[in-house]
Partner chain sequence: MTGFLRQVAVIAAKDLRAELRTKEAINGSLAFSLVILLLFSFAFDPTGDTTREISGGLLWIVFAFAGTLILNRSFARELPNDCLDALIAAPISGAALFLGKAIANYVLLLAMELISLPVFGIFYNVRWTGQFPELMLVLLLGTWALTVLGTMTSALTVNIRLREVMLPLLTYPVLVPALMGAMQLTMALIAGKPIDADNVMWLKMLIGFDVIYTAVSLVLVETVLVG
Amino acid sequence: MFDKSRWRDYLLHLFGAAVIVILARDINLIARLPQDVNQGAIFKIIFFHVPMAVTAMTAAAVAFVASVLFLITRDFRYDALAVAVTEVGLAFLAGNLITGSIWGHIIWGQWWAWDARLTSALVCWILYASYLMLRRAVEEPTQRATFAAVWSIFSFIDVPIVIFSIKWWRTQHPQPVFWGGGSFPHDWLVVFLWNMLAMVLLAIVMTTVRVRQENAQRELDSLRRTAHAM
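Requested chain, on its own and in the form predicted alone:
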C-alpha cells in the first residue's frame, strides 16, 4: 500500500541530505578562494552574511503573505506556515547579525555601530521575536493566530527599511556589492550564488519540518481540548 506520509519523509530526508552536500561543497570552495586585497580572509564572511540576510528577508515576506491569507481564509495551514517560516527567518537573521558583528569587529575595530542598516536589522529581529512571544501569551488558537497574523503584517513594515536603509541614509555599513556599483570576479560570483541557493534550500527544509511539527501540535491540542470537554 502506498504511504504518502512515509514517502514525504524519504523525500524530505533526501532533500536535506542534498542541502548538506551543497553546503559542504560551498564551504570547501570558499576556503580555497584567494583573500581579498583590502580586507584579507575576513571578506569571505560575505558568502554567508549576505545569503543569510536575503534568506531572512525572504522568510519575512513569506510570513507576511501567509498571515494575510490566514486573515482572509481562516485556514490554520497558513498560520502554521507563518510561525514556522518566522522561526526560521529569525535564526537566519540572527546569523546575519552575528556574522556582521564579527566582520565589523575586524574591519571597523568595534562589534557594533548604531547606523541605519544595523539598527533597523536589530529592530526587525526584535519585532519577529515579539511575534513568537505573542503566540505564547495567547491560549485560544483562533485568537492567537489572528493576533499573530496582525503583528506579522505590522512587523513586515521594517523589512523594506532594512533593505533600503543604506540607500536612504548615509551609513557606516558599506554599499551592497551588486546594486551598489560593485562586482565579484566570476569564480567568486558562482560560489556566492551556489551558497545563496544552499541557504534558501536549508530554510525550506527547516520550514517544512517546523510546519509538520506545528500541524501535529495543533491536532494534539485539539484532541486534548476534546478530551477535557468530555
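Under this definition, the rigid core comprises the largest set of C-alpha atoms superposing within 1.5 Å between the forms. Positions refer to the first chain, counted from 1. Please read all numbers here as calculations on a predicted model, not as lab measurements. First, how it differs from the form predicted in complex with its partner chain.
- Taking the rigid core as fixed, one finds a CA shift for Val191 smaller than 2 Å between the two forms.
- Superposition on the rigid core between the two forms places the CA atom of Val162 2 Å or more away from its counterpart.
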Given for the second form:
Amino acid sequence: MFDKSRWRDYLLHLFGAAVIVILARDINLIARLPQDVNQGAIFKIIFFHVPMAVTAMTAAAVAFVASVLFLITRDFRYDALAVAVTEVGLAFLAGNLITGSIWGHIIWGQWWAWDARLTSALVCWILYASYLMLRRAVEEPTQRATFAAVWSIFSFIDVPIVIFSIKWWRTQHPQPVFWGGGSFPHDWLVVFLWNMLAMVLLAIVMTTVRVRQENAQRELDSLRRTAHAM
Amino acid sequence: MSAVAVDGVWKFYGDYPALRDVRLDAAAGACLALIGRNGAGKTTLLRIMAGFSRPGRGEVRICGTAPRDTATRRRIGFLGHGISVYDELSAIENLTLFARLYGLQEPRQAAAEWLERTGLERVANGLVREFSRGMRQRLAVARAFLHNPSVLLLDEPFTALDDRAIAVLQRLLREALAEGKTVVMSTHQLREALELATDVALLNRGRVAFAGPRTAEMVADPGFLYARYGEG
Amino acid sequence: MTGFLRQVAVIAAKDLRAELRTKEAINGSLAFSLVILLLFSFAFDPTGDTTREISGGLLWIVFAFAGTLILNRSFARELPNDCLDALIAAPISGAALFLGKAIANYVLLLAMELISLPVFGIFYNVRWTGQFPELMLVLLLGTWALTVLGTMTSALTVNIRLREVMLPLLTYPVLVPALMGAMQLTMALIAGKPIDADNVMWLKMLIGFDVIYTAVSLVLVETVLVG
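Same protein, the form predicted in complex with its partner chain this time rather than the form predicted alone?
Following is the full complex, with the preceding chain placed first.
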C-alpha cells in the first residue's frame, strides 16, 4: 500500500523539477538585474560562485558526520552517503574554482591569482580528491569503507586549518582580492538565497542518485562474489 | 566455560558472507582440528579467533572474554602463514622483543629458554635472514609459544615444515595439551593433525558441515569426512 | 602508563635497530635529499638573492619529499614474514605501536634533515646558524607534523595497491598548513628576522596542528590496524 521506494522516487523527481524551475527563474531574474557599477555583467557570477562554495562546505560536513557514523555503526549505507556527498561536493567545488578562474580572467586578465579563498578551495579540492583516490586503491569493501571514513575525518579537520593558514599567508603577503570592488545591493539578496536553495537541492538530488548507485553496486559485488564461490 | 567459543559468527566481505553462522566450542585441554578445502574459511575463522579481524555478526570468546582484550591477548599464541619474525634481527633479539611486548618478567631468559626448546640455541646470535627454512619455522614456533599462552591458534602449522620442525612442533603441542592448554589448528595435513586432535570440525563454504570428537575412523581414513560431509 | 611508555620504547628501539642494520631507508632518503638540493640549484640561480630568500621554503620541500622514503618504510618493514600480524596480536595498543614507530621515524627524519642542512647552507650560500635555537624549534615542530601524518598514512597504505604513490598523495595535501608554517618561519629565520608578532602565529599554528593530529591519530590508528 505505502510503497516506500516509489514515494522516494516521487520525492526525488519533485526535487529535481523544483531545481530546474528555480534555476530557470533565477537565471531569468539575474539576467535582468542591472549590471554592477564597478565590474559589469561578470559580477553576477557571484550568484553561482558563492553558493557552490557553501554547498561544497556543507557536503564536507555531511561527509564527516557520515564517516563518524560509519565507524560507530559499521552500516555501509553511511559509507555510501560519505562517498556520494564527497563526490558531489568535489563537483561543486570545481564549479567554484572554474567560476572563480573565469571571473579572474575577465577582471584581472589572469586565469589564476593566489587569492586566499580560491587557494583554500584548491587545496580542499585536492584534499578530497585524494580521498577518492584512496577509495580506488583499496579493493576490499569493508577495509575501503573503514579507511575512507578515517581519512574523511582527517581531511575535514584540516579544512579550517587550511582556510586559516592561507588567509594568514595572504594577510602577510597581500594581493588583490578577487571580488573586492564589487558591491552587493540588498535587493539582490533574495535572488541570491533562491539560487542558494537551488544549489542545495541540486546537491541533494545528485547525492541521492549516487547513493542509490553505490548501494546497487554493493549488491552486485556481493552477487558476483557468490557466483565466483560456486 | 569453554576455552574457545565461536558463537554465531558471520564474516562479510562487503555483502558476501565468507563465514555463515559458525558455532564451535573447544574445551580447555582440547585439540580442535579445523579441516576444509581452500577457500572454505579456515584462515578467516582463525584470524577472527585471534582478534585480527572483527566478525560481521556474532562473537568469539577466548576463556570467556573477547580476543582483543589486552589480558586475553596475553593468553593467545598465534602461528600464521608467515613466520612473523624479523629478518634483520637475530634469533635472540626477536624473541626478546616479543618477550618484552608480552610483559614477561625476564625477557632475555625466556627467549634463551625457548631457543633451547626449539633447538636453536647455537644460532641465537645469528640473523634470521641467514637461517634455513626449517630454522625459521622453528623460531616462529618459539615465538608463538614464548609467552606461555593457554590457547594456541595455528594456521596450517605443518605445511612446508621440514621433518625436524614437524617433530619439534608435535612434541611442543603434546606437552602443551598435557598441561591443559587448548589448541585450534587448521590443516590440510590431515594425518599429523588428526593424530593430535581430540575434536574435528569440517568447514565447507563458510559453514560448519560437521563438528564432533575425533574418531578412530577419521585417523584411519582422513578423507572420509570430506567424502561424507564435504563436496566432491 | 609506564607499561605504555615501555612498549613505545620497545617498538621505537626495534625499528631503529632494524634500520641501522640495513640503512636502506636513511641512505635512500639522504641520497634523494642531496639530489633534490642539486636539482633545485639548477632550476634557480643558487647565488642569486631571490634564491636565498626562498631557500627556506625549498628546504622544506626537500625534507617532505626525501622524508617519504623513510615514512614509507615505517609500516612496510612489517610486511615481510607477516610481522605486522604478530605486533597486532601482541598485548600492545595500536596507539603504543603507532607512537613507537612515529618516534623512530622522527629520529630518522631529523638525522636526514640535520645532515642536509649544512649541505644546503653550502650549496645556496645561506647562513642558517644565525638563529639556531629558533630554527631547531621550527625543525622539530615541522618534522613532527610530517612524522605524525606520514606514519598514519604509512599504516593506512601498508596493505593497499600503489602504496608508494598513495602515501605522498595522501600526506601532502593535509600537510599543507604545517608545511606553509614551517616554510614561512624558516624563510624568516634565515633572512635574519626574529620570531615576532607577525610570525608567532605560524608557530602557534604548527603547535596546534601537531597536537590535534597526534591526538586524532592516536585515537584512530587502532581502527586502521584492526578494522
